[in-house]
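Take a look at this single chain in structure tokens; it is the form predicted alone.
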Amino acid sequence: MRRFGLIPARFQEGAQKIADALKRSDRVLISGHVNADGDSVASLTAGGLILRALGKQFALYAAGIPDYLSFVSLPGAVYSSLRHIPFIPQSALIVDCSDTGRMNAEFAGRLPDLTVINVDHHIGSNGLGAANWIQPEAAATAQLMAYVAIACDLPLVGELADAIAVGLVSDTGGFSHGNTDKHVFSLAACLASGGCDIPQLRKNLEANWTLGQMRLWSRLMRRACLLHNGAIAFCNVHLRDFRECGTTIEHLEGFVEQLRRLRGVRIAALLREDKPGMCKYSLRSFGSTNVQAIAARLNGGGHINAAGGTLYASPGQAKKLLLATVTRQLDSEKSPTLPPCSSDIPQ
């Protein structure tokens, strides 16, 4: 039975109309954002299960999956190259991503050709196909894709419970961060009554670091410091750090939301080193201070207290550039009574 009771009413429409059109396809890719995450690979996997719910032919495109989610259940083979694909795509399910400079550039070439589905909660965009619905109120993907599967008539139980789960838990924080209403504390308790393990999945997700990652945080702690009179937590990371701890970019997931555990704090930054002349930048920050906004201005994208993008620059540079654009947003915005924050933590 369609239980349209536990979709909020304003995601009723999009979930419905993402239904239709998934329900009219046929030989789907389904695709996310480059270097994925777990609402990304909760969305993907979520997508794959209900196509083939539905009946229909599909293949998961991703670069790859990080090894810290290789426990989630992929409901196929996943294709790093179209030219492996079994059959001639007619259509793209897109999930946690609506911007082509976000995707993998053999995949985004392909879209022209395709009929596109698109589902993601990132602001900034209008969506890439024919069937887009794109809701920055949702907590994650994962969450949208949920109610799409409620309005295919299909139940929250099983590996599709499961991976909608890990996109829950990894854009909420654990169901810490602001987003985390009372829709998504409502989804949850569907989810476990349908047999998601929920304290095994964050067990799954946070019970897996390596020593080389524990010795890249260790490092990067102490590089942190605090900025701005105590307002901007900074730390930036770079490609010989990697090398020497004998890890990769996966290795850095969560460490920006422990910059914003420091007292006083209102804008976490992490600014990554990717290659020479390139550098990736994370931003965090609670309640009402906007780093999508300075996502924005840097040509970048996200959500109110969640937000990323790339700087073409060398570390120097782009340090002093995003910088510059985090001051300049935290001095527009009405500063907060803070408590008093600690000094400078040495380099």
Given for the second form:
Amino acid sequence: MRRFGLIPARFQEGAQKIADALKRSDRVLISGHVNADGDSVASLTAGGLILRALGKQFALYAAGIPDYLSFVSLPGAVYSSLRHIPFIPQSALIVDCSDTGRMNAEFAGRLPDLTVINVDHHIGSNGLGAANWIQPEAAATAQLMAYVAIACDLPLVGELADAIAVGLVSDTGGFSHGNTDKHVFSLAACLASGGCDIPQLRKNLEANWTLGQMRLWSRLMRRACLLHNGAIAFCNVHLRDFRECGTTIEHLEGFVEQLRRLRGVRIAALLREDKPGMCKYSLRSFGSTNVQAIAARLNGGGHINAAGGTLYASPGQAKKLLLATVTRQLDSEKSPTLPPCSSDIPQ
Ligand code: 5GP
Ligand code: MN
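Compare with the form predicted alone: the form predicted in complex with ligand 5GP:
So here's everything in the complex, that chain up top.
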């Protein structure tokens, strides 16, 4: 059944363009971004399922799939090196990734030899290939992949519906972030009609903690502080936190959203030490407070309410630079209508 009407009018041309490009493609490598998240894995999976339905040869490429996403049913083996791909690739489908800096260097190095198709929803992306569909208004790249599937005349059922739902749920924070518009709900309703059990999916995503993760979060919650008259919530994470709690960076997924829950906070900032001289930051906001603008100045990117990047500096230097840039952004934006509450947390 063709459900073109489900695709918002302004997305139809892009969906058709990518559907046509996939139909012309052969021997396709599919990749998301490094440090794969729910949307990246979902879009990778959807890409494979669409290509399989089109009768194409494809291979999934990723450095690894995080353990918390291990329940996602993948349409084939995941290759972490191009050396093992069982065919000579002709095309690459790159999903949820806006620049080669966020791809594995081995894969990025092969792009000049391949016909590249790029589907993404990050702000500021110029597209990486011959056929690009960059749609920052989309809540998730998986949403765009759903529209590509529809443009290919594929029903949103079974593993395809499940995969798309993983991307939608992940990038909307369980249908709660500001990007959760009517098109997201329409698509979710269609996925549910196609047999997707969204409550079960949320359980798979959320009820999978280890005790170590709980210890890590409790430690970090104690460390969190309010700055800039309560407008910034900040927390830094050291290498030893992971070691001492028996956790990895995967166990931090979702923590920065907790910082944003503090009353009056306009920007939540998490700074994670990855190795000496290298720190990863994550920023979150609500409404019109633009954290992408901050990341764009700090070697990163993302969306208005969720952005991140890497700083090549010590934790102390990175904290100073990050907080100075966050503060500058806040001061340049209009104050919220409600004044922030004063902090009752020791700083
Ligand atoms: P997170 O903070 O969860 O890692 O990422 C939030 C958003 O920012 C995601 O959309 C992610 O793709 C984007 N992002 C995170 N790190 C980087 C980065 O290093 N470069 C760019 N361009 N975007 C990033
Ligand atoms: Mn995404």
